[in-house]
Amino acid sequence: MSSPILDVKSVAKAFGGNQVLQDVSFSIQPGEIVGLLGPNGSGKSTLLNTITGFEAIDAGQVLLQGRAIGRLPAHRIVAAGVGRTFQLPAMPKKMSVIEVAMAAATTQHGFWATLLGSPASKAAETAAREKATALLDELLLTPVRDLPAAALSGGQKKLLGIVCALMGEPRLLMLDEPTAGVHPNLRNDIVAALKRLNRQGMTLVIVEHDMHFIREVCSRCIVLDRGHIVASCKPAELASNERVLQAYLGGGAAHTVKQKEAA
């Protein structure tokens, strides 16, 4: 087995007296698509935020291909090779779709260098525009590339969020509920795009509640409950995993499900 692209070791995070994550450990192998699951309040979003630098960990380690990133700020984690999207992506009202994509470039001279008049800005602008144009085409956003980004539908904003994350050329892409509230047609586009990215070598970690999506896309699931990992298994094994049933249904309900399955 190859070395993990992501290694999370005994990570803990608390907000005041609320211990949200405790002794969380898991590894992600290159090329995997892993679903990060759990009931509301289980710690999924906090875990995503700690891995990507939006929240500082209290204890433990986060390693990206052996390099410690757990206490780096978010922009340095992006530069190290971790991209992410957000559940409710906010888009600026006065920038077009392609301008937002170009602004997400994390090279030394990008779109902002152009605005500031950098000597290398013209070449940087051309490179960023070419890259953004290709990604918008791949994610089926070319027809809306010149529209205000804030005018996009919820599903289109999620696709644009993926484009922005990909502008940083990540090795690992982490997505927060990429299909929540999305029209079925756009949902299919997002599923196809994620599968295509994975075939191209991208490793994906996806926070998602849609179990059909998980079965359709993910090769493995990691399940959180009250800040602890309770399962790491294939999607097909979720329904028969007692700890997963207890996490979602409670002990009594899980026992009832087991009885019905045995009958």
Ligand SMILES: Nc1ncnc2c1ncn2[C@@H]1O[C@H](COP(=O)(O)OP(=O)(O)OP(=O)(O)O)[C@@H](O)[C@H]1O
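Keep in mind that this is a model prediction, so the values were computed, not measured. Positions refer to the first chain, counted from 1. Just so we're on the same page, rigid core means the largest C-alpha set that superposes within 1.5 Å between forms. First, how it differs from the form predicted in complex with the named molecule.
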Given for the second form:
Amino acid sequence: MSSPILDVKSVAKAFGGNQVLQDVSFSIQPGEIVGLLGPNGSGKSTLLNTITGFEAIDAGQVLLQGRAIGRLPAHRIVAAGVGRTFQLPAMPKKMSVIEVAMAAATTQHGFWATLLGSPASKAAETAAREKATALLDELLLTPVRDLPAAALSGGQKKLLGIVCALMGEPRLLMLDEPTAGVHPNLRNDIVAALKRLNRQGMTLVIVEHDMHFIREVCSRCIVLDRGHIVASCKPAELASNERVLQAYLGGGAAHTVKQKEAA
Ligand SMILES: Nc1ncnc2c1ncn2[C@@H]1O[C@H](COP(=O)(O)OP(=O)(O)OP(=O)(O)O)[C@@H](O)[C@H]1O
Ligand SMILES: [Mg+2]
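Pass me the form predicted in complex with the named molecule as well; I've looked at the form predicted alone already.
Zooming out: every chain and molecule, the one shown earlier first.
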């Protein structure tokens, strides 16, 4: 087995007295598409936030290809090659869709330098515009590219979030419920786009509740329950995993299901 692209070691995170993540450890191999599952409130978004520098970790380590990134600020983690999307993307009111996409070209600084009047940045701005144009097209946002980003529908904001993450050309892309609230046609386009990115070498970690999506896209699943990892298995093995059943149904309910199956 090759060395992991991402190594999460004993990560812990609490908000006040609420211990949201405890002793969370797992590895992601290059080229994998891993689903991150768990009931509402189990800590999935918090885990993404800690890995990508949006929340400070209390304990543990996060390594990207062996390099410690667990205490870097978010923009340096992006620069190191980790992209992410948000469960509920917030968009600025006064920027158009294409401007938001261009502003995410963090490696080039072209858009911001142009705003600040630096003539040397023209080539970088052109490159960012070309890349944003192509990605908006790929994710079907060309018809709305000049609208205010805040005016997009919930599903379109999700798509723009993916465009923004891709503008940083990540090696590892972490998506928080990318298809929630997205029309089934668009969902299929997202599935196709993610598979294509993976074929091109991108590693993906995807928080999802939709089991069809998980079965269609993911080669492995990691399951969180109340801040602990309780399973790492293939999608087809989820339904027969006792700890996964307990996480989703509760101890008593899982027991009842077993009894009914036995009767
Ligand atoms: N910034 C915060 N401040 C305080 N508590 C927080 C914060 N962020 C998350 N939490 C708490 O952490 C717990 C886990 O939340 P999180 O959003 O990570 O769950 P989740 O698994 O993503 O759930 P869902 O499937 O509903 O999105 C919840 O109890 C939540 O209230
Ligand atoms: Mg969440």
